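Here's a solo chain for you in structure tokens, the form predicted alone.
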Amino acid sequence: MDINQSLALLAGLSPAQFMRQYWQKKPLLVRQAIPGFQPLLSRAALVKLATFEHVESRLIVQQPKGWRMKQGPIAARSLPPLSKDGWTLLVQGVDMHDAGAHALLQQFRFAPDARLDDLMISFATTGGGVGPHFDSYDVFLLQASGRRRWRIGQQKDLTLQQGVPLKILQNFEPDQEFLLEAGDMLYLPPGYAHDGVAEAAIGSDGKAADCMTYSVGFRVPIRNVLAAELLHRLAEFSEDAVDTAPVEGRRRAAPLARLYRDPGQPATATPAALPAALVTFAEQAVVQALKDPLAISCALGECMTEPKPSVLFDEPLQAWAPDAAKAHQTSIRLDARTRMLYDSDHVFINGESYRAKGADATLMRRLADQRGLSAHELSKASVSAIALLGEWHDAGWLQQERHGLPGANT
């Protein structure tokens, strides 16, 4: 992506300008961010996704006596009738289950992949919404079809309503209002209060148009949660030294600590008191864990690529063909569910880390950035890199697409 090229998606701004002027600073309304945009999934396809256990979904219904929320999986027969106003179906992570949704998400990769989360699709009947609230993350709200009215504001009073299953603001005070139609998009930085309500609309075919809103959300690590996860991973690192292959096996740092010993511990009349020597030992263990900067970045990369618990990878339909990979006869692409990042010393994929250097490291970084390698690029990989890619293929993390060979692509 050319980060200096102006984009209709960003109201004529380049990604560089948008990130500098708007990212985490102020909202941006973009009329016709994607002109002529059509929903990537029909309402029926979205409802079907919500029935699967491995797909995160929610049904939210606004009733005279308050709000009701049901977590997925959601059977189609349990949905209220379309004639009933005020209900919303939310389906998370649609990019992992639909190629078109995955392609749409790629348009927002001007922000780091470590921050980009997923694409959520919302279907709502007239009056449907999730109430006035604020998110802790950046969000792009793309209207796919129909109309939704957004009221937004820099809310100071963050008091939430009590006794409701949603985090709804008690005293919402909007200061701007926008009506979004198909193709329009609204960017909101973290903490900006907003309330979107579906409105009735007629499509070009003269029929009622579904209110479908696509939300591109971003990941926001929480400091203490991230610290706990990093320390947990650092503690799990083995004491084994790594080998010296161009793309090495999973990296493990130096020993974090030795076994606690207290040969000088006297008898105690206060057995419930923490021994001072044990406190010192614990402090030294944490300090030791944080001494190796490579180990910290390694743990961070593993953490940021760890798939969500609901993510399942499919077994490949065909066996890995290493000879074809070296003979310009096959290309590869990462599975939509795969997360892949890198730093100057490692590549990270789906919670695993690998030391990388030389030409293979360059190739792996290109795979992460492009989410695929052409047949020409792949032919330059070393034998050890081809073997590693084969392991990832067998795990379902990437697909091999054969060219000029019998059989369909995998």
Ligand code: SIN
The other form holds:
Amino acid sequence: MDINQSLALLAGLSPAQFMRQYWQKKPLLVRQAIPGFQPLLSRAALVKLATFEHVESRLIVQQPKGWRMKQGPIAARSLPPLSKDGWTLLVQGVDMHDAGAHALLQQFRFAPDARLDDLMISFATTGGGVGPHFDSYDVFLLQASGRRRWRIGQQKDLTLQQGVPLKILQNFEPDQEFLLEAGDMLYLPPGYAHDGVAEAAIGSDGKAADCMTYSVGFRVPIRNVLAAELLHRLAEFSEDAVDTAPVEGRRRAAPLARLYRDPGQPATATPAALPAALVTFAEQAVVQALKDPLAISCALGECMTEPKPSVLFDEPLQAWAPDAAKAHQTSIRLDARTRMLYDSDHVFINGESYRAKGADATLMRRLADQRGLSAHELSKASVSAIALLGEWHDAGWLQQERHGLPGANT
Ligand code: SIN
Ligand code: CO
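Alongside the form predicted alone that was just displayed, please also present the structure of the form predicted together with the named molecule.
Zooming out: every chain and molecule, the one shown earlier first.
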């Protein structure tokens, strides 16, 4: 992506300007961000997705006695009738299940992949919404069809109502209001109060248009949660290093050295007191785990590419063809569910890290940035890189496309 090119998607700003002036700073309303935008999924397709166990979904209904929320999977028959106002169905991670939704998300890759999360789609009947709230992440709210009225506010008071099944602001004080039509988009930075309510609308075909809103959401690492995850992985790395280090010519002599020992411990009359030597041992254990600065980046890459627990990869339809890859006859594409990142020494894919050097590292980084390699690029991979790509193919993490062969799929 040319980050200096002006985009209709960003109201004529370039990604570089948007990131400098708006990202994490202030809202941006974009009229006709995607002119003539047509919904990528029908309401029926969205309802079908919400019935699956491995797809995250929610049904929110406003009733005279308050809000009701049901977590998915949601059977189509348990949805309120379309004639009933004030309900909404939200489906998370649609980009993992629909090629068009995945392609739409790619337009937002001017922000790092480590931050981009997913595309959520909501359908709402008139008056439907999730109530006034704030999100802890940046969000682009694209109106895909119908109309939604957004009220937003830069309030400091983010106290939430007690005893409700969703996060609703206790005192919502909007200071701006926008009616979004199909193709319009609103960007909000984290912590900005907002409330979107569906309005009745007529589509270009003269029929009632469904209110569908697409939210491009971002991931926000939380300091203590990330620290817990990293420390866990770092501790494993440093233990692995000891495990494989020969000690006086004999492997696996090390575990004893990792055990806490206290030959100097005197008899105690205060048995509940924590021994000072144990505190020192604990400090040293943490210092040891943090000793290698490169390991932090490695643990971070693994943790940021770890698929969500609900993610399932499909078995490949064809066998991996390494000879065709070498002979310019195969291109590859990462599966929509695959998360791939890199740092200066490693590539990370779906929670695993690999050390990469030289031409193969350049190629793997290109695969991560482009989410694919052309037949020409792939033909330059070393035999061991092709073998590794074959493992990823067999795990369903990438797909191959054969070219120029009888019966090939392109
Ligand atoms: C919605 O699509 O109804 C909610 C999106 C949001 O407020 O973040
Ligand atoms: Co929100």
